[in-house]
Amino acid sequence: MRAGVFDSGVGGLTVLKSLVDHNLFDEIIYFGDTARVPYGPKDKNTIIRYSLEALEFFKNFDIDILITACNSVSAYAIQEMQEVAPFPVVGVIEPGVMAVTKRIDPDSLILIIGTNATINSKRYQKMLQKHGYNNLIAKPTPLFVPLVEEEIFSGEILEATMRHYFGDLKPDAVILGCTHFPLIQDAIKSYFHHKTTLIHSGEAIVEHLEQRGLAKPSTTTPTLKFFASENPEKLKKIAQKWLKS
């Protein structure tokens, strides 16, 4: 099977790697929209907008599925991609919520993180609410994405970030609601010192292809192509750490 995974950016490197893991498919076409990115701050329509033109570029390598790993996306074009595709398009954010109800008791205290537009849509809270779960915080924090587009893994203007957005909160489980965000993911496990479990789309989406049926594992590790629309050089150099990581 031939999948594609498209990001504003190279955040989707992070769901790339699962599917890499789990050798869930002979080849993954990857687009991030480097030229564009964040995803976060714009309108609804401009990132439907977007999302359809990335549609039409993977229209061009006869792909079997392609995988919204951009929260933005999947919070608010994800029916309109699907309506038009000739192939099936998943999302991350019903994996993320799917994890989160096997692993997370009702009665935890949930920090959802994201973009603004991600965390604005409310489609985090309102399917969580669906199964139970009230005690949610829904904090928009957009810093994070400029900073690992820039490679700021670590150190302290990530720490001083994180400060500002998490100041004394003690969540039980935290959802990465930005597939940038697993990038980070040591740093703000540390952050709330070690004792929050963290939700995030990559492995979320790997066992959702597999229970639906949309993904099975292969023999071989997946041929990987990458594409971007500005400076493809800096998103394969950030994939191949990644990658090794």
Contents of the next structure:
2 protein chains.
Amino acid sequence: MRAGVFDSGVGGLTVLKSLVDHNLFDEIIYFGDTARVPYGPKDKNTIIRYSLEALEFFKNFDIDILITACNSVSAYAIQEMQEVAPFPVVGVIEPGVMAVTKRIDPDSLILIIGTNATINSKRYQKMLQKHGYNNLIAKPTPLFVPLVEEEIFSGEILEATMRHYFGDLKPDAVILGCTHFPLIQDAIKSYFHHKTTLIHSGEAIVEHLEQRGLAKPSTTTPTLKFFASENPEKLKKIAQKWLKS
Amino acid sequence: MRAGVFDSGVGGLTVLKSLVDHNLFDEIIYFGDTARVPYGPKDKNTIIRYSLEALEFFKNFDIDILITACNSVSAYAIQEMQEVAPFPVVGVIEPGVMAVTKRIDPDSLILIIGTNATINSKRYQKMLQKHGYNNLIAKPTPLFVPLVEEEIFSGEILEATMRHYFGDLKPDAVILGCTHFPLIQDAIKSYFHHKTTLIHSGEAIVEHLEQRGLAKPSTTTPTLKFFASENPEKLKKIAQKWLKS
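Could the form predicted in complex with a further copy of the same chain be shown next, to go alongside the form predicted on its own?
Every component of the complex follows; first up is the chain already shown.
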């Protein structure tokens, strides 16, 4: 099976890593819209427009499924993409919510963090409420994105930023609602004294695809092809580094 | 006289404020490419492409001069824009360097801060060296951009970020090589114990335009028109706030 992975930039590599670690496909085509990243602060209409353009790109390949790794795209453009795509399109929000329902008690305090677009869309919140989760705090944490892009995964800037966003919150679970955040998951876990369950889009989507029969593990590591709207060399270099870790 | 001000987003409002404070034009058309901001991490070719598109937009108006407030555009696309524009196009780098030559001794230690694009272009460095300034430290400080966009102008995240970038440097002058940075100039001045001269693109360009006869002060505050590639209402709201302060 051949899958496409679409992201606004390099963040989706954390989702790609989960797919690769589980050998979920024979071949994966990754496209990052690096010339227009980040999507998180952008309008719904702009995100839809860019996502439909990316969809056209994926039509060049004979893919069996398209995974939108980006939470902002999953929050705002998934339906519009599904309406016109000749292949199934799967976002990360529904898998994230399903991962919560399997692990977390409905009375638990759940903290949802993500970009402004993802949090303001209220997609996580509404879907969790439908499943009986009402003890929710949703917080845009946009500064984590440039920190990760600067490869700041620990240290005093990150600590100060976590204090700024988290204060003395004590959530039972945190939904990492942005593909960049798994790269600072150790710092986040440690901030909450390792008492918090983290929900990771990459791991969630692997579970979701397997359960729905949308992917079969391959016997070998998938072949990877990388495309970017600018500087594909840089994307490949980051991919080499992140996929190893 | 009617001027255009082009910026990648809202940052150029700090340059607009200087023009307005000095009543430099009768009318100013501001365009922020908010759908594709930030330009700072992007490639030279992408920045040129986006800048030429913005130039086309300004051809809709009968402007006498176009000011590119964005340092990344000034660093990479100014020549390409000048070649095809039917009006003069002025960037902020040459004015910034001229402001240095008027205020700062050639032996002084000058710290140049800006986006990756601006610093990597080496435009400030080369132009300063031509004027005999060789004691230069150039540092990309990209995290200041999202901090300003989150309206974090003081506090522990900013302090930690300044320590990260500045350490125990003691520059005689700092070139604020990004339109976002004037909004944190008080914090930067205080970090350097108020012993450092800050060079501000907005003030530099006002001097430059007046000296070159490219602008005449008007007797009244200029009329302002705002355009954005997405969410113009948000741009106008921020403009109202920033222009007052």
